[in-house]
Structures are given as structure tokens and as C-alpha cells.
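Just the one chain here, the form predicted alone, laid out as C-alpha cells.
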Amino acid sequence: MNQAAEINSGFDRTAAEAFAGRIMQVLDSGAVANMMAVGHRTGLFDVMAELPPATSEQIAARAALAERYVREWLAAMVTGGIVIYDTGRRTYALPPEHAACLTRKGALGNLAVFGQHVAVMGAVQDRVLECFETGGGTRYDEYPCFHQIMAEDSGQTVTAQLFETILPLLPEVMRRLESGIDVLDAGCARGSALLAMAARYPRSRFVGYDLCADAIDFAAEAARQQGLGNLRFERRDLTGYDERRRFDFITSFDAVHDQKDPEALLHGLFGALRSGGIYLMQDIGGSARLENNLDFPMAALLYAISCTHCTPVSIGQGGEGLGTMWGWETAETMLRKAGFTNVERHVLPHDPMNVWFVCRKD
């Protein structure tokens, strides 16, 4: 466009150029996201925060790899402000401030986890962009690591905080989980929440139940190998799920939007709790409407994840595909129509992202 061209059309070159700049940090902090999610699954981060400052060669060393990637990849992270670079001594450092939330010690929680839906969106784009001109959807099993990430993110936000910040919420349920009852954990994936309170909680009596056939087989040979008699794991597909009066408390944990029917699903488990009997949900706690979600935390992230994830693959069962940011006010509708009159919903400290009802069967 020339200049005057610019002037009759009412074309803001300087907001045009300030726009393009950011545009290009968008795409800076994608690349800085991705090779996160390289130094997390190679411990590279974790390594680091245990050194002083160090030369690639002794980074690599430490890490047993291959030092030319190792330097390309401290190349990112320097320029991409992770990591600080001491251009006389050429050592690389971690500050302690950084390795807060970026490894798997970190006292902030491991952000770097998250890095790698970055990468797992761009190996599922082709397929995404099928969905785009059909209309149709996805499976599980098409997106790598899926099991791994969603375990490693619900290891630090729901297995971690299980026994100090979680189960506190229901003190009743504590006391009932040491007499001994009846545990149902709808769409568990890899177990990790029913594998610790199986453990803490022997008298007690585990099941969980996932679609997904790998996460099923990973927890179960877990549980064996942790000779938990008390807990077992099935595969099923929860759609028109219809078991009466089994279960004294049942828990789900970021599950219920990708199912095909989270309303139906939320129907069939009120009438799968007995009588006095607890559910305990935690999903995403973005709002269902876009102008209040502007300055949640992580929100763009979430919207595309749920995008190339959390649509499709309820779509691909069948479902209408509310999405990652179906909202509280959807959830909390729905339980009430599933018939729990007694709903509370918290947000906790440690998990801004999500939302944790404790409903109640009268």
C-alpha cells in the first residue's frame, strides 16, 4: 500500500508496525514454548537448576547429550530470556527464580509441562485442519503423549495436593475413606489420584474407569506393582452410563467437558452415588463467555487446546463438543439438572486454572 493510498483509507502505518511487532513476539514466545517442552522431557531444566553456572559441554555431560543439540537448544533459551548467558566464562545458569516453575521440583509448580501441547498441537494440525472443512472429529489416540502430559499436569494439581488441600474440602469423606467405602473415579486415565488414595486408604475400595485403552493398561500394571488389592481399573466408554446406588463418593478430574454428553454423564453419576454419597468435579474454571475469560490465566492456550483437542474429540464421539472453556456456570447448571441440590464450588490457591465443585446426594 503506498503512502497516499494509506491516507484515503484511513491506514494507521504506526499501529499496522506496532501490531507486527507483537505478532512477531507471538511467534518468538511459540518457538520459546516448544523448546520449553524439550528441556522438560529431557531434564535438561532439572539438571541445570542442580548446577552452577556450566559450559554446554558439562550441561551435556550431566544430562548424557549430545552436546551440538544441547548448545542449540541453550541458544534458545538465552535469546528467549530462560536462560542467562555469561559471555566471557561462556557458561549457561538456570536462576533459581526461573527453575521455580520450570522443573519438576520447582516450588511455583512445572509450567514447562504445559509447553508441550504446543507440540503436540502442531503434530496434530494436518488432521485438526480435516476437521476444519468436515465438520467431523477426532480420537484419543491420535494425539502423541496425551496420556503423559494430562498425568504430569494432574500429578501436580490434583495427586500432590490430594491429601493436604483437596480431600480437606469433604472431612466427612475423609473419615468415611478410613472406615473403608466405596471409590469411583469416572475418567481416570492414568490413575495417579486413585493410586494414592488406594495406598493411603487400604480399607477402602478403588475403581476407575477410562475410555482410553493405554491409560487403562498404564494404571493397572502400576497398581500391581504397587500391590494395591483394594483398587481396579476397566476400561469403558461412560456414554449412557447407568450403574445405581455403587458408590460412596466419586470424583472426576478435568473430564467431563471432552466427554460426548457431560450432562447425560453427570445424570448417570448422581444416580451411581448412594444416598448421602459425595462427587467431587475439577474442570477447567474459565467463564462460558468469551468477555470474561480476557484475563484468565492462560486462556489463549486453553482456547487452543480446546480447538485442536477438547472439540474434536468430543465431536469425534458423537458429542456437540462444548470445548476446554465449556464454563463453570455450564458445569454448575448441569449438576443441578443431574439432580445435586447441594452444589459448592471453590477455586484453590494452588490450581487458579480449574474450578472444584463438592456436590452432595441427599
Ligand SMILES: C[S@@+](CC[C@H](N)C(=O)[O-])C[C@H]1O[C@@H](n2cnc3c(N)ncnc32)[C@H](O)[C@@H]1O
Second form
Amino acid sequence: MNQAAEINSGFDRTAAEAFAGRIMQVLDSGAVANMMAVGHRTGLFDVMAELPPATSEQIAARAALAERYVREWLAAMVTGGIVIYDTGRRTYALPPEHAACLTRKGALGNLAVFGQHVAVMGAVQDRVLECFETGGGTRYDEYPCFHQIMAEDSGQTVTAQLFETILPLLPEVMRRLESGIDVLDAGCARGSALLAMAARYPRSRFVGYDLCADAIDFAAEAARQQGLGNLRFERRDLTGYDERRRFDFITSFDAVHDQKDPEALLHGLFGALRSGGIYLMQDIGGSARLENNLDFPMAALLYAISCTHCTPVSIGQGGEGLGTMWGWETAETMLRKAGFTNVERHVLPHDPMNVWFVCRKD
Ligand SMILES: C[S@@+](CC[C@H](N)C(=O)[O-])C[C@H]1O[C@@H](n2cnc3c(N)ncnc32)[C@H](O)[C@@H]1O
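For comparison with the form predicted alone, kindly provide the form predicted together with this ligand.
Once more the chain from above appears, this time first in line as the rest of the complex follows.
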């Protein structure tokens, strides 16, 4: 468009150029997120956190990786503002303030874990494009390393906080777990929360169900290795789930919205609780209304995960694909329809992206 045409059409060149600048930052940040996943998976962030400023050769040697690739990754990290480069000495440093949220021992949790979600979106893009055309869905096993990434993700938001922050929402359950009750985790995947509870409460009996055999096999092997005789994992499709009054405490961690039929599952879980039982449900805490999510933490990332994972895996099971941002309002309505009259909603400081429902059965 020439300048006269722009003026006539009301085109705001300054706004357009500013927006193009923002898009360039988006592209840069997307690439940095992907490279953060590499830094996490290779262990490079952990290695650098333990080293003084070091050359690419020293870092590669310590990480037992190929120097040429490490040097290129370091360049992306330096230009991405994550690693500090000393041009005179040709050394690279990960400041402790950056290591705090990028390493396995970081004091602020490990945000590099979430970079893996960005990387997986790229890996499955061709399949997702097919879904856009056909309206069909995907299977969990089409997502590389999904259960490993999910275990690292919920290992931070759930398992690491279980005894200090999460179970204290339910003091009566903590007491009953000590004396011995029956517990189910629905959609347990690799089962790290169950493994932790089963070790802590030897008098209680724990069961984990999940659709995916690879995740269940992993969990069962971990239970065997830890000698946990009070914990059982079973590969089970929870579609149409209808056990009756079998459990005193049921949990689900981020495992309802991507089911085939979340509403039916919640009915099933209500029926599976004994009277006086409690269902603890963690799920994504966004609103069902897009306009309420504009300032929600990492909302664009969550919608993108929804578009590339949660929606298609639900559709792939024959479901409607509620999506990651199905909304706490939808969840609460479904919980009440399932039969829970006593429903509390919590947002925990360590986990601002999720909502925690405590649902009591009379
Ligand atoms: C987002 S992952 C969460 C896994 C785990 N709770 C955690 O926090 O790490 C959702 C889980 O729900 C399971 N799932 C989805 N549909 C299911 C179904 N129909 N029956 C049983 N499990 C299902 C998936 O296999 C997956 O492990």
C-alpha cells in the first residue's frame, strides 16, 4: 500500500510496525521455549548451575555432549537472555537467579519442564493439521514423551506439594489415611502422587486407573521397586466407569477435561465414593469464557496445549473435546450435577493455573 492509499484507508503504519515488532519477539520467545526444553532434557541447565563461568568445551565435556551442538544451543540461550556470555574469556554462565526456575533443584520450581509442551506441539503439528481438516482426533501415544513430561509437570504442581499444601485442605482425610481407607486416583498416568501417598500411609489401600498401558506399566514397576504392597495400578478406560461405593477418597489430577465424557466420569466417581467420602479434583483453573481469560497466567500456552492435545485426545476417544479451558464454571456445574452438593473451590499459591475442588459426599 502506498502512503496516500494508507492515509485514505486509515491504515495506521506506526501501529502495524509496532505489532510486527511484537510478532518478532513472539517468534524469538517460541524458539527460546523450544531450546529451553533441550536445556532441560540434556541436563545442560543443571550442569551449568553447578559450574562457574565455563567455555563451551568445558560445559560440553561436563555434560558428555557434542561441543558443536552445545555451542549453538548456548548462542540461542545467550541471545535469548538466559545465559550470560563473557566475550573476553569466551565463557558462559547461568546466573543463580536464572537457575532458580530452570533446573531440577531450582528453588522456584522448574519452568523449563513446560518448554517441553511447546516442543511437543511442533512434533505433532502434521497430525493436528489433519484434525483441522477432518474434525477427527488423536491418541495419547502420538505425543512423544507425553507421560514423562506430564509426570515432571504434575511432579511439581501435585506430588511435591501434596503433604505440605494440598492434603492439608482436607485434615479429616489426612487423619483417615493414617488409620486406613480405600483411595482411587482416576487418570493416574505414571502415578507419582499415589506412590507418594502409598509410601506415607501404609495402612491405606491405593488404586490407580489410567487409559494408557505404557503409563500404567511404568507406575506398576515403580510400585514394585519401592515394595509398596498397598498400591495397585490397572489399565482401565474410565469411559462408562461404574464401580459402586468402593472408595473413601478419590483424586484426579488434570485428568477430567480430556476424557471422552467428563460429565459421565464425574457421575461415576460420585457413585464410586462411599458416603462420607471426598473427591479432590485438580483441573485447569481458567474460565469457560474466553473474555475472562485475557489475564489468566499463560493463557495462550494453555489454549495452544488445548488445541494440539487436550481437545484432539478427547475427540479421538469419541468425545466432544471440551478443551483445557473448559472452565471452572463448567467443572463446578458438572460436579453438582454428578451429585456433589458440598463443593469447595480453591486456588493454591504454588499453582495459579489450576483450580482445586474439594467435593464431599453426604
Ligand atoms: C493430563 S494427563 C494427567 C495425568 C496425571 N493425573 C498427572 O497429573 O500426571 C490426563 C490423563 O488422563 C488419562 N485419561 C484420558 N482419558 C482416559 C480414559 N478414558 N480412561 C482413563 N484414563 C484416561 C490419560 O491417559 C492421562 O494419563
